[in-house]
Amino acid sequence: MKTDFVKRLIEICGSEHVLRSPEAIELYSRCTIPWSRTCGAVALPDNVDQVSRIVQLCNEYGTPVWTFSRGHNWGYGTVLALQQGALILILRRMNRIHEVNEELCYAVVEPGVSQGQLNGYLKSKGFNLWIDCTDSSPDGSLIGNALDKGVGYTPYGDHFGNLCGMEVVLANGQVVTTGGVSKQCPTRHIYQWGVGPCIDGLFAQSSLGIVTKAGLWLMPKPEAFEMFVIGISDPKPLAPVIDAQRKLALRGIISHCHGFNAFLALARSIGYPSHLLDGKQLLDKEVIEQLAAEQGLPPWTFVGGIYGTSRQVRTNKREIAKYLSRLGHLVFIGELSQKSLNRIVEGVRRPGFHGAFYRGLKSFLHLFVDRISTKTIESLLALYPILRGEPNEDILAAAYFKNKERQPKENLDPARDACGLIFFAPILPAIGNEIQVFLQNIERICSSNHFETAVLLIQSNPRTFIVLVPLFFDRTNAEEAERCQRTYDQLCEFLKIHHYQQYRCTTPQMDNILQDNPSYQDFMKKIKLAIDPNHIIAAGRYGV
């Protein structure tokens, strides 16, 4: 990176927001997958106008620039751009509120907002007003997870669809405002299509600009909340239940529900037990079976949110029964039993006659709470929260499955210490025998490979889960990186063979993410040419 350039970008940016000493560029250059670029530069720009100057500087140096908005996108590729020697904007310091609008209900936040601020912020001001969260950690950011379409557990799951109204920079620095109407405009955050060609969807894992500010659609607070447990203890019901969720779903009754199977579970709350491998590369199945029986766990878990007026819930907690109490343990959890809840597991820890006493209090209670263990209350219980909008950093916790030695008790960052995890993120029809189905081979693929099958299926809609597969190795053990690698990569070509889609990719897939689309993907290439001619920002993310 020539020098005259690192000066003007310390002219923009200030020195302490210019970071270029070899310890920083290691730091930012960490990631979980098996995979690795070294970044040129990272920069900290504080507003919009040092975002549009240094897209402008990139433009004259002819420098790649990639942007991050708080730098959590583990399991995919972190802060890593394609290309070597990259400047990396990191946009954390960009983390104002600009608007909390409690009537209309939505927020105008920059992409530094991360979801434990905007929670805590609506908090102290006594918003009646709730955020989506992701179950990732309360750092992670708003409009980052949005724009690359998370979906978190409320009915407000769709992150990217509650967006409303973006600021936008371009590669030449212009500044640009969705939706074809003024700033002033009073509907510009609360009518998604503006008027004219609606082109938001543009700047959604993409490479064509960087948006700097956005409009987010907020829940108000429901008058009665609880949520929903069902365990299925045998898994030949999966395919009945995820057909059950869809009907559910396409009511309006429930949203957004997740579902992990016992080995996922497990790496929440347990190290990876290698003393156990006999030798071998992998678990054996009846050992991960053993496990989850001593934690309590059914082969298979989903949870899900029950929103509205009391009268609503109550109709809605039939409903749900009425299709799921047939196919596995179901079990509701309203304010009143998560608090009772999380005085046991408190009280089971206490030593002498008041931890007997709580011990003996659980075994009294629901056969669903009696027969698994307290630290597995305690995850399920740290779902309730997430399910509020208040995110936490539980679910994070498996990131550090095979290195939990380096989990610290808060402040959880799987790249910096040293994690290795690759997302794969397949998206399908909520169909149950087709999931099921695909979950085999997908066990098969891994297995022929010698790791183990972790699942989280994600409702995204009505009409669709995502099958999220996060592949564990140790990241000291070239042999395993590599094989988890070639595991990611014949995945993906399962995908490819069978024309399933991907919903997120990894840093190095995304040259090969839309090979299946070729008008698609040349359409795109002609608007990047149009508006970034030299390629400065993000060149090739997402296949663009």
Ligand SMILES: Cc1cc2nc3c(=O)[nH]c(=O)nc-3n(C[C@H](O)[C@H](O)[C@H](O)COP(=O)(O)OP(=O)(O)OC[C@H]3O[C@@H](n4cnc5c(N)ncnc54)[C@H](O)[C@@H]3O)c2cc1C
Second form
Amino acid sequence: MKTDFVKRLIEICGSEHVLRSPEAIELYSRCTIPWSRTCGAVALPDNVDQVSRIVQLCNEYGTPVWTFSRGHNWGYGTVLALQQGALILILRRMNRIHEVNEELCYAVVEPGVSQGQLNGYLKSKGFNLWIDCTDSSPDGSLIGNALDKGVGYTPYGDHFGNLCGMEVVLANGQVVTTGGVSKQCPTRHIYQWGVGPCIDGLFAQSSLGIVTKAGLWLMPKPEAFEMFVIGISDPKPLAPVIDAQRKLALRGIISHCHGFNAFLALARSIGYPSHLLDGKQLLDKEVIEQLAAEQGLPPWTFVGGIYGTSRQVRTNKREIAKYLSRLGHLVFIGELSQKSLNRIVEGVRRPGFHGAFYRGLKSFLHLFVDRISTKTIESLLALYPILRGEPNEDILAAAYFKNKERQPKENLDPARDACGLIFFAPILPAIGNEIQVFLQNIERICSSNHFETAVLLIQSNPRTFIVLVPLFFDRTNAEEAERCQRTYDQLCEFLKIHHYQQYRCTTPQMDNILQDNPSYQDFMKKIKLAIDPNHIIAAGRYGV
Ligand SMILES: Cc1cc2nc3c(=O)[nH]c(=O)nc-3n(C[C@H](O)[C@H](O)[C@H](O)COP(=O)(O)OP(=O)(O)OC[C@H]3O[C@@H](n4cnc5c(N)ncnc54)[C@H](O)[C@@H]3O)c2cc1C
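Moving on from the form predicted alone, kindly provide the form predicted in complex with this ligand as a structure.
Entire complex below, previous chain first.
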């Protein structure tokens, strides 16, 4: 990186906001996937004017620039650019909440606003509004996640679908606003289509601009809320469960349910049991079943939220029971039962008489659910606040599955802590049999490479499921890291053959992602050339 480029960058951002030390470069070049790129510098701009001046500077010097909001895209690429020596922009200082409109249920925020920050702000100011959050870090960015088409748990779980009216810096430094005929247009953040072609989609998973502000739709706090959990003790009815969830979602009764297999649930609650490998590279099925049984984990567990007026929640619970209760063990958890369960989980850990009392209460629970460990109850309960838009770090702990000894108590950061994780994230039609057959193939590919199969099924909309497969590996083991990459490549090849797509992919995979749709890629490249002729912004991102 040229000295006078850095000098001018410092003039724009201030010296403390341009990171160049070897320690900083090393820290910001860390990633959970087995791939490496070293950045040239990291800049932390404070406002849209600085972002605009930085891209103009990059154009002048031909320096590639990659932008991240808070930079927690673990499992896909964290803050790595495709090009060596690129400038990395992290917008975490741009964390202003410009507006919250309670009547029309939206907020206008900058990319540095985290999900924890907005949730805390709404609560502290007494707004009757909920955010939709992911089960990733509370420190994750709302805009960054939405721009990467992230998914949450409530009816507002399609994050890009709930952005409205953006401010975007283009490669020549020009600032474009979308969603209205003027910046002052009163419907800019509440009517997504604006007038004329709707261009917001051009900035999702994109190399066409840097989003510096956006409107975000929020959910009016519902009068009533309950969580449902269904445990499926026999994996055979997985297909009918998926079909039932599609039918329920198409009728607006549920949305964005998440289902996880027992192996993924284990990854959340214990470290990888390498002592049970018995000289092999892969845990035996029986060993996994035994571990799951010890934790009271059924082969599959699905969770979702029920939101509405008290009457709506009562009616929807009846509908959910009608469709799901014959397929597994269905439990509803409301405010009261959540509090009691939390008290039991806390209580069993106490010594003496108090602990004994709660242990007695917990064994009473076994009458209703199979022998279920305190850890399992605890991790199910951790989802309860997430379903209400209150993020926590409980699920993020799964990223430390093969690196438990480095898991801190709080402020988790899997890239910083050298966790090995690649997310394979295909998206499939919400057809039970199709997903079940697909999963058999995924399992075959994983086990032939000596990896167990962890799966999270995410209902991305009523018609599709993301079949998320986290591939955990030990970063200190070069052979395992290489094998993990090979597994991911084979999984991607399998998708290609069957014409499925991923909803999000790793940075090195982006090169191949549009190979089979040349007309779309060609069109996107023409747009790119027209607005970023020097290919300054994130060149190669998602194949453009
Ligand atoms: C255990 C675990 C659980 C997870 N759970 C979820 C989940 O429930 N849902 C989910 O969606 N993800 C999940 N993730 C993935 C990831 O952690 C989140 O998506 C996270 O929100 C991404 O980080 P970020 O918000 O800091 O976004 P960033 O990393 O800042 O941004 C994401 C991407 O968008 C682009 N981008 C960011 N900001 C801008 C901008 N201003 N202009 C233009 N482009 C931009 C960047 O290229 C970047 O790669 C999980 C990860 C782990 C390890």
